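The data below hold one chain only, encoded as structure tokens and taken in the form predicted alone.
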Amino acid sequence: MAILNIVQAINLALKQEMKKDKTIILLGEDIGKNGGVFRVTDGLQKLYGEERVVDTPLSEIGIVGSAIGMAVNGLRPVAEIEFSGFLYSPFDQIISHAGRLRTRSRGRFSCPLVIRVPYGGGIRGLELHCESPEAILAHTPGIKVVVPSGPYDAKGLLISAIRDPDPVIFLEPLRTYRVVKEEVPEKEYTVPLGKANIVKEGTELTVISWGAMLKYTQEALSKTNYKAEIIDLRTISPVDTETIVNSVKKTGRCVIVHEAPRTCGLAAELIAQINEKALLNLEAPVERVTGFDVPYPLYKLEGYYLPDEKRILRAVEKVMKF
């Protein structure tokens, strides 16, 4: 097995699925000749031609709208939005059309569409380049939201997303695009959507995270002696409530870490699920370590915005010593 980073794993998944299924079309800004702004699609246009790897005009509304039309008419488009902040303009297409087509047509049509989006901070990006909009997306019925944290899952989850009959938003963590490396099988495999991963088993504390924050959460927990059970959510919607609740029932304590803003963030929904299904098992209130309720700051301030080791450990200590 090769040692790959997330960029390479996604490229491999796209290459293999496009070879297997000629209905898969890639479209996005600069994804063909340039291989995308992060070179995720590098070399694919040479392999499959300009009709299957399409360089589009600078219009996110046009990219997503065209992809929805392709999906309804028998293709399996994989659209790329260069940065997560640019996803806001085609929200109308995603919410009003992609997410509703199955219901609108009473099951006659589906929308097998994947929208790949580099997301999150930690790269000293410009305004609208480091957003973390997973809670907004998770609040949208009819679409699935997936966030890999490492190369192995990135490949397997993307293959599952491409083969899914409904629209999937595939959020790729910018901060760890090339930082995390793992063994990734050359052969095809899938990682199921809607199933969280217990990265490390423990008995004293449940810690939930996803995307780039998983790596930094693991590093923070390595500085403690607590037997923490670490859960990588992997799929934001539908969320794997069963794995979370079973873990909290076992440990009695929970900390949730995400870089999106705090108010109405996904941690709030997870806490609600825990309170509904495992309240009497809790030994302490659930703590959440999140971004702040402000627009994502420019690069000189992003270190103050992102959850860091100090904030994570403070939350862990608060829960353990309650």
The other form holds:
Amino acid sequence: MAILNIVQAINLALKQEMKKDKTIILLGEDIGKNGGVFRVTDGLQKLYGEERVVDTPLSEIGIVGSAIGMAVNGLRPVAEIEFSGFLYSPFDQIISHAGRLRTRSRGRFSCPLVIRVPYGGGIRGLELHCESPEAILAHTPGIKVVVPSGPYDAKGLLISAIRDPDPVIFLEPLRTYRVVKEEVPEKEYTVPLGKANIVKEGTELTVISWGAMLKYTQEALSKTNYKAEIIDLRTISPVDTETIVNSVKKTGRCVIVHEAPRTCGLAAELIAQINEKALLNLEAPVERVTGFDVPYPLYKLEGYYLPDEKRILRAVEKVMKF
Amino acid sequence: MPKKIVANFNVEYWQVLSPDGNVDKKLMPELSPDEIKELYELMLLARTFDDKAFHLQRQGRIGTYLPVKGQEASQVGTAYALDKNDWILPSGRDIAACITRKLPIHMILLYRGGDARGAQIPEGLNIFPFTIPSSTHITHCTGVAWASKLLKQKAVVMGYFGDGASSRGDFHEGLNFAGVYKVPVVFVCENNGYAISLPREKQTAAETIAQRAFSYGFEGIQVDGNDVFAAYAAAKYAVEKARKGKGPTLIECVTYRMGDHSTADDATRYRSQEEVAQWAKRDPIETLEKYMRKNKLLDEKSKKTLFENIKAKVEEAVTVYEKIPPPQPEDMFKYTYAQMPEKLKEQMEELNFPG
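Moving from the form predicted alone, what structure would you give for the form predicted together with the partner chain?
Entire complex below, previous chain first.
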């Protein structure tokens, strides 16, 4: 079995699905001849031609809006938004249209499209290239939000996303694009949407994270002797409440780590669900380690912004010693 | 009559300075020998800085950088037509325009070095921080100009963006408002041939970007963007028109991005060396140099002295930049609101916990 990174695993998923399903079409800026600014679509235009791997003009609204129309009329578009901050401009299309079309037409029309977006910081990136907009997306009804943390899941989740009957935003962790490597089967497989993954079982506390932050959370936890149950959320919306609640019922303690800003971040929603379904099992208030409520800083300060080992372990100690 | 022509427009192309260094005297704008020398100096400073910044990025001393090489005439020529209180709103590559408008060059390094203080434009300079999403500042240009009109400031606004930006909705919305409210703005579209990898002919099916202006009810002019005199002449014309209350202009500078899109890009993946070599023959600085030598405004000796001075200036900016101590983590909290909310104070304190 080949050892792949996340970029290669996504490329493989696209390549295989496109071969199988001729209605899949890729749209985006620089994805064809240039193979994508992060090379995720490298080689695909050569393989499938300019009609199926389209270098569009510079317009995220054009990309997403056209993808909606294509999806309604029989294609399976997979759009790429080049950088996370450029996802804000097509929000109108995502919120007002992609997320509502099924509802508005009472099921007559649906919007089976995927929007791939590299997201997150920690890469000395430019302004508006390091955003973590998952909570804004999770707040939007009618769309699904998926975040793989490693290559195996990236391939399996993307295939599920492409085959899903509803619009899926697929957030790809930029910081670990090429850092996390693992065995990825060549053969076709899917990883279901809406199911979290218990990365490591434990009994003393539950730690929840996703995307790039999962790796750094795991590394921090390896420095403690606590028996932590580590959960990779994988799908942000709809979230897998069952797995989380069952784990917290078992451990009684929970820490949530994400790099997006704190206020109304996804941790707030997870804590609400834990409170609703497992409050009496809690031995300590749930702690969240997050980015701060400030615009993502320029890179000289990003090390302070991103949750790091020190802040993660401090939260772990706090819930354990409560 | 069932059919008639209800609108007509022509798009002019302006070139003053030919690639071999001769000017069309009828079109030559009024510029003193000292002013021509200043244009040359600014372009050379931008080029020298650009070269340095590229190397600093390769050495890890700054982050991602967008090279300006090839576009100096478009930027310097247009920005040079502005008065002290006028505004510019640059996009990420417009460092030559910023240098022309007197932005201290160490600040560009500071910004590209991942330090937000580099975007803290000094008081008295009407320059917006570089816009990152390509086109989103086009509507701001209209707004700044609109305010200038309503407040009777007499200031003209010049907005810079690329050919790619003209495909985004902001371009349409910004230009449409500008036309409707007849605000004192000059839109400068630097058509440098590529939006990262996408060639201009795939960006729009229209023959020119300049012609878009006519659909918003104002004039669009295409200029040879590697000809600093043409860029200046068109800008001077547009700025004067705007100042007289006669509304906006779109100037399309046809130029070429000699370098990669950014230091993270590899242009050899999508364009040929032959194409780059063709444009290299039309280098904007060398073209002006040919004119200046013919007209005895420059010789080998004065060029050498000038180049040494400019090099020293750039080196000094690097020293200033590198002597600035790193920003404090508190810095990212300070400017989120005029008054820091309690929750942000609490979050800021989290950074100071021991252990």
